[in-house]
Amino acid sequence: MSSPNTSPTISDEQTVEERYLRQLFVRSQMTDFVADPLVMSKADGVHYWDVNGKQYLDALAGIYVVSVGHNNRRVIDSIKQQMDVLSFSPVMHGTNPLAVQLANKLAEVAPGDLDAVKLLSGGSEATEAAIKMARQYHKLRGNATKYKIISRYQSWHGSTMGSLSAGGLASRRAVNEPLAGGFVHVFPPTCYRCPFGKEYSSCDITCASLIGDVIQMEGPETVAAVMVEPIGHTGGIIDPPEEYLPMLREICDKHDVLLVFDEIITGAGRTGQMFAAETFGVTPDLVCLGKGISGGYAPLSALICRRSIADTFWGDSSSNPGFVEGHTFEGNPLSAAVGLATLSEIIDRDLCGNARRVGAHLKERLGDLRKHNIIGDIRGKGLFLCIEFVEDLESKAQFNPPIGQAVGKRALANGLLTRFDPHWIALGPPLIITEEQADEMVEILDRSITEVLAER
């Protein structure tokens, strides 16, 4: 039912129809989408529902966004609260007290020294905004020449032009090529299948060394950040081996190199702690945060930097300009009122604690699935899970044609919503979820697996 406060030209019920969807872009090809459009009217807690009045139960939290559930009262009152005290604050002048508090709740939270904030209001502005102060932050202390950033294949930063840059996924790239100069990419560390042929934990973990060779090759001079995701997402959750970070850090400092992290999923509790930095102990010297910390009630990212990063943009304004970065809706009163609100909620609740239950539930429930003798894979931490599907467990040989597709569509037909790629599916639900709903998750997989499995 559409609000009684707009005037829509449509109905709700029509916009699944053709002739209107044609005034629109999704982010799927539009042919397929109009066959069978998906078009969402309402949530509540970790569910939603169409137009038609089916319901699903979210097992991705949006896009890994919904951190604290669907028609969160608490935060839904901060937003209208605000909006009856100031909804815009002139950017190129000033911030507002909202935005000041945030950034300091944020810097409370963040471990380690990471305590000056840059507010912004989507994932990729807060990973444009890290290349950009990584290759300022050299040129202010005497390194102009410092300016690469290296990164890994099967990575995702962004849409941006730099962001997307720095993403090292092929079908992205090639449709916008070409793209910006100064990127390198690396093999990630998907340890199920080792790019480079070994098995842990006897590989010496080549793929972490493997940047430091990279940052000799190109010349230390020249590499001003190394950038990852702690977990990587759309490699199919790459969860590197305990090593790997720890060695990413180590080699940074040798090479007076920034680390970047790219938490944009993984922040805001998904791992089972506030920030993935924590759950692997490493402490970036930039991290990306998003999706989660506004929990999808408004626009809302952030880039976080340690202090004596913070202090190389403090000075005389004739020589140093600051940080130059700016975007219209940063520090947006409204999203800082939902950052402040989310925060509390994932911190009062103890949703990261609820994470790291739950999703060791999950993950055990996963492997009840393993009865299909298609699973090749359960991999993750906290509520960021997935399983990799192979045709043959000995040999990991994959589907042809791929199954991941086959049994995502078919668990949103009967009523789940996930991340499904060719080879494997990702569940990401809010942190509110209870082991109930995980086990019925669990149960809708393991009945769209049997149901596409019969028709193949």
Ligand SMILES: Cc1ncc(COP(=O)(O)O)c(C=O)c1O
The other form holds:
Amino acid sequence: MSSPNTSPTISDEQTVEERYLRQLFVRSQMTDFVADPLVMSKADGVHYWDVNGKQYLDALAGIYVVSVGHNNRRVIDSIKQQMDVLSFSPVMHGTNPLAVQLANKLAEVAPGDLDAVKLLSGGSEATEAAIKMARQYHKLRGNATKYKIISRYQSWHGSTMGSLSAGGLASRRAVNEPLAGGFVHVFPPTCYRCPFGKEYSSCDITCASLIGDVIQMEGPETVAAVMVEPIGHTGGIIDPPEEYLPMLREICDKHDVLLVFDEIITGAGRTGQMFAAETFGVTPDLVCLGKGISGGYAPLSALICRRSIADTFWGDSSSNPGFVEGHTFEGNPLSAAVGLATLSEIIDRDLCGNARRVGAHLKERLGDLRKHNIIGDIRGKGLFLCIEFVEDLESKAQFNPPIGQAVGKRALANGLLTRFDPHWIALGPPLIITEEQADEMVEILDRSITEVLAER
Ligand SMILES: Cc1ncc(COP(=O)(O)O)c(C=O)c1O
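Starting from the form predicted alone above, please write out the structure of the form predicted together with the ligand.
First the chain shown before, then all remaining chains and molecules of the complex.
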């Protein structure tokens, strides 16, 4: 078999061979990857098939992207129709109707006065743009010294130099150091393993109040923004206590610091509302969307800001250059068509409601895995969930060697795609998933854990 209309010299089946994979960089270490390569060839609904015909239940929506499921005809038809009309417009000089329509749709569904939109192509572009918008906003208001960005250890905001500098993953930062200046890191709200050795709720939410202290120590006149994922991903689905984000809102308001939510994963319905901002009842000043608003059908991300911030960028061009940020593919009409169709699918089919319902069911069913006596914690909201493995439930001691990757790889061999880490496994399936499919995910995880424990 070969891909349609591409006249390949290599068949699809041959693409798993090392001699051909040597010409490609994937995300993993290539030496490991070629030993057991995963090359997907088609997908439908909540399933993938690899080039060998093996089927996978997609408990990860690709990587939190395929919100409306694979092979969604409405989205596919929208991009096909748009291709016949206009595939690219001159971004240097103008825009196109689809970009304007998508910006207005996003402004309509975004909470509060989040109202003006910069359309981009990937998550890193959106978080990078948020950093730039925060800095330029303060400059335009005469506060040029407000440039520092406060973000969290264990976070991930993207691969570009600014977003990487905001990120807090030591392993991904170290290989690129020195990183950009002006970034300050604080500890995340990891209740299960409180970085301050405290217990909720007698802790007074130190993880939030400390951010106020850090702003004071840095000097409020130097701080532009606090940037957080409402639910942190890379630390193992760090679901903050309910007081945390409202406290951040208050702290930021007090110091004229912008609050930025990186909702690249949590946006587009994943936590059971269109935005996690709504799930937590806190409106940020800037919000970054990516992954799920594209449904995976075309590269698409967005930065949305509050009306008062957007207005700062209007004015006489001799003194106000507008928002100085641009990319060749921003507001691309094909991506915008995809975004409009994906949003319509989420709204018309009430996929936020489905994420709440099936998410609650899946979380409860994950509780069944506690029978293995190695599940220390189950976290998350909607269809963004995680189980953390511990060797000792009492002391929370972690497995050595870690077990998470072994279980995740076994689940993959058993036909289930998840996000696995040394000590946790996360699930983020398409929002169209049914309770029966959620049950099947838990059954495969159950079997995979049993098999891995039997072999240790
Ligand atoms: C929370 C978060 N922010 C930003 C990004 C960067 O997005 P992208 O990989 O599309 O550049 C990611 C990617 O995984 C992410 O999870």
